[in-house]
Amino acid sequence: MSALRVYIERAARTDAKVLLFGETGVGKEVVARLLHAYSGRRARAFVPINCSGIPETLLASELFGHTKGSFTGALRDKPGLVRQANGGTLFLDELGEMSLAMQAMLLRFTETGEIQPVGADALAARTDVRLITATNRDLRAQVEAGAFREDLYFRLNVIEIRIPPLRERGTDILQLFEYYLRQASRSHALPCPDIADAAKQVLCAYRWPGNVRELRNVTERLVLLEIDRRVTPDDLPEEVRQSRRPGTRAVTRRRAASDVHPRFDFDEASEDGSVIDSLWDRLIQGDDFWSAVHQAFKAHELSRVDLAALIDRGLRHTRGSYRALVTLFNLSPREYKRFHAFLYAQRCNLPVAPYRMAGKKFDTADKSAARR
């Protein structure tokens, strides 16, 4: 991380175009915002844009701005964001969800600097802007499936910039915990907890796939605990601590998936489950289905009863909902379809009614206990 900081301060010395590539959860703003910080303008703005939170339909209106009347509800004319950050720098977060159209929209702005505001007849004004691009997908990948444009692509990777994910950064787990522990201690005016030895190791061998996202989550829901001794490893999360048991995730998740769904033989899937929960660290870090898992199972490195499992730890987590399920794998509600007819005809169609009963025993459960 300290020959990562010496790279942005290099970078932030000139205006060329920034390509940060890191999994959901790494900093990724951190660092567009230090590259601003670290440059000759950081006194104008910093305009940071999600292009995945923004609907296709309104994100070119969003960027480059919109004439009064272009569309049902454009009242009034519109700069965009690319002007507001006319001499700072525009930070687009989420690049590969960007579609192709604006993609092509996007090149254009990148080779002229000139834009076009949605409904205008004529080019606006050139603008004077430090391009930031980052994503957390393949690029290249992307290029070659025809997903992202090749020219585009090249225009924005100027400077490339990896950010490296939690799991591969040692200690630093350790002093990112204590720094989140005591900003949420002082966020909530309740006491830091103090984190036992035996739960310092749990945390360190746990993979965060959800990176220093995943890691602040934790430490507010601990401080939020009131726990008034030291915190020990049955006090963290589930998830993190299994970490401790090599294999306990798969093997509880095959023998509570074999006892609803008796036509699988959730032995025979992996046996360390490590190839089920890479993949679903994929997909919580952003890979979507098709290129996660549709692609493993077609080059036959993914077993059907591997495929079932995984579509049964997902409905766990949805509680039987297909439709939420396809949000989860990062996938648009119009993919549902070709999802669920996939899984039909690899047999994999899980029934859904043992999942939302045992969403409702868990409902009952957390209303009796709040009316105790």
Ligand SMILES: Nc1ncnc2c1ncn2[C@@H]1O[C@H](COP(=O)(O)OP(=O)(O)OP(=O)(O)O)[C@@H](O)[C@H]1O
Second form
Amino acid sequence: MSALRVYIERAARTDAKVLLFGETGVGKEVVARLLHAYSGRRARAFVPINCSGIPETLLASELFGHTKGSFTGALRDKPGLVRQANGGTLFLDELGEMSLAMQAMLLRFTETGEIQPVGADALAARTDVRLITATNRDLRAQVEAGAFREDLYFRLNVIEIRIPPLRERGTDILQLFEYYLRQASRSHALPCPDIADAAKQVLCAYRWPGNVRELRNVTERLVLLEIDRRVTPDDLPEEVRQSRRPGTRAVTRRRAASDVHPRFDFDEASEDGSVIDSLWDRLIQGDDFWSAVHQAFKAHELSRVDLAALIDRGLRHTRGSYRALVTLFNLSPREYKRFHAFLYAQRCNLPVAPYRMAGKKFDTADKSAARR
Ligand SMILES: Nc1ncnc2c1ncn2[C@@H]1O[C@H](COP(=O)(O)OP(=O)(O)OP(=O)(O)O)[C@@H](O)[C@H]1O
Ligand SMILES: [Mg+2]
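Having looked at the form predicted alone, could you now put up the form predicted together with this ligand?
What follows is the whole complex; the chain from before opens it.
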């Protein structure tokens, strides 16, 4: 994080667009605010907007403004957030959730700096806005799957900053934990508990899928428990405690998968899930499905249940799209049929409905999987 801070300070001095990548809760907005605070624009506005929280029809008018009467409810002219951010910084969060139509509008804005309010005949005056965007998705995979415009991706990705997940930050975990314990104890006017070494080890071993936000919630709950002795591992929430036992990562994942596909007994998957983890890593690093997974399967290094678990993981990542899965597994779209035929033959062609319906529910698992 110290190295990242130096990088942030350097990036802040330029006016270049920044694209922030990181799992949910790693601090993308914190970094965006730092970039603004260190920049020459610090005296002007920092305007954040979360693209996923706003219905697509409203997003355009939120960003670019609208004229009175341009749609039902547009009672007066509204300048829009881009104008509000003039001279300052506009932070677009959850960029990966933006529709293709909205992406086209954003592209036009990034190319010319001009904005056209909804319902206006003419372009409004040009604005001077620094654009910082963020996503927790694998945008490159989205580009390949046709869900994100490549031209926009290259426009926004001038400076790329990847914020590592908490589990990769070593003792940051304990520093942040103690910081937030103190903060929670101050704000609730309750004593600040001491943490036993065994509990510290558990905290460091946990995966923290919700990253700093999750950590902050855990500290708050601990303070509210008003424990009048040292905090032991047993005082920690169940999901955190599970990290004590080896292989629990896989157990958690298997349990989640079995919920979706009762026809599979995911408990039969390789004991600690490491086979699946290492194959997944190879796929994410660019190996294709045939050479990584298919071969291991033919060599009996991978069971049918392992294969299903891997497909399950992929479908969580693509939210149930087999087409996107083909791309994610580094196959060309032409191989879609062969891929599907293989899964069908192994009865690993998992139904997609649960992934589509689950939508947001899988967000966390999905992101951490993609980043690893
Ligand atoms: N380095 C840090 N030090 C202290 N607090 C932090 C740090 N990074 C993040 N936080 C806190 O963690 C929480 C989540 O941070 P933030 O909202 O910036 O994450 P995010 O990456 O934007 O998450 P999301 O993907 O859900 O939008 C906030 O409460 C923030 O204050
Ligand atoms: Mg955010």
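Numbering follows the first chain given and starts at 1. Values in this document were obtained by computation on a predicted structure and should not be read as measured data. Only the largest set of C-alpha atoms that superpose within 1.5 Å between the two forms is called the rigid core.
- In this overlay on the rigid core, residue 135 has a C-alpha that sits less than 2 Å away from its partner position between the two forms.
- Once both forms are overlaid on the rigid core, the distance between the two CA positions of residue 292 between the two forms is 2 angstroms or more.
- A movement of the C-alpha atom of residue 83 falling short of 2 angstroms is seen between the two forms when the two forms are aligned on their rigid core.
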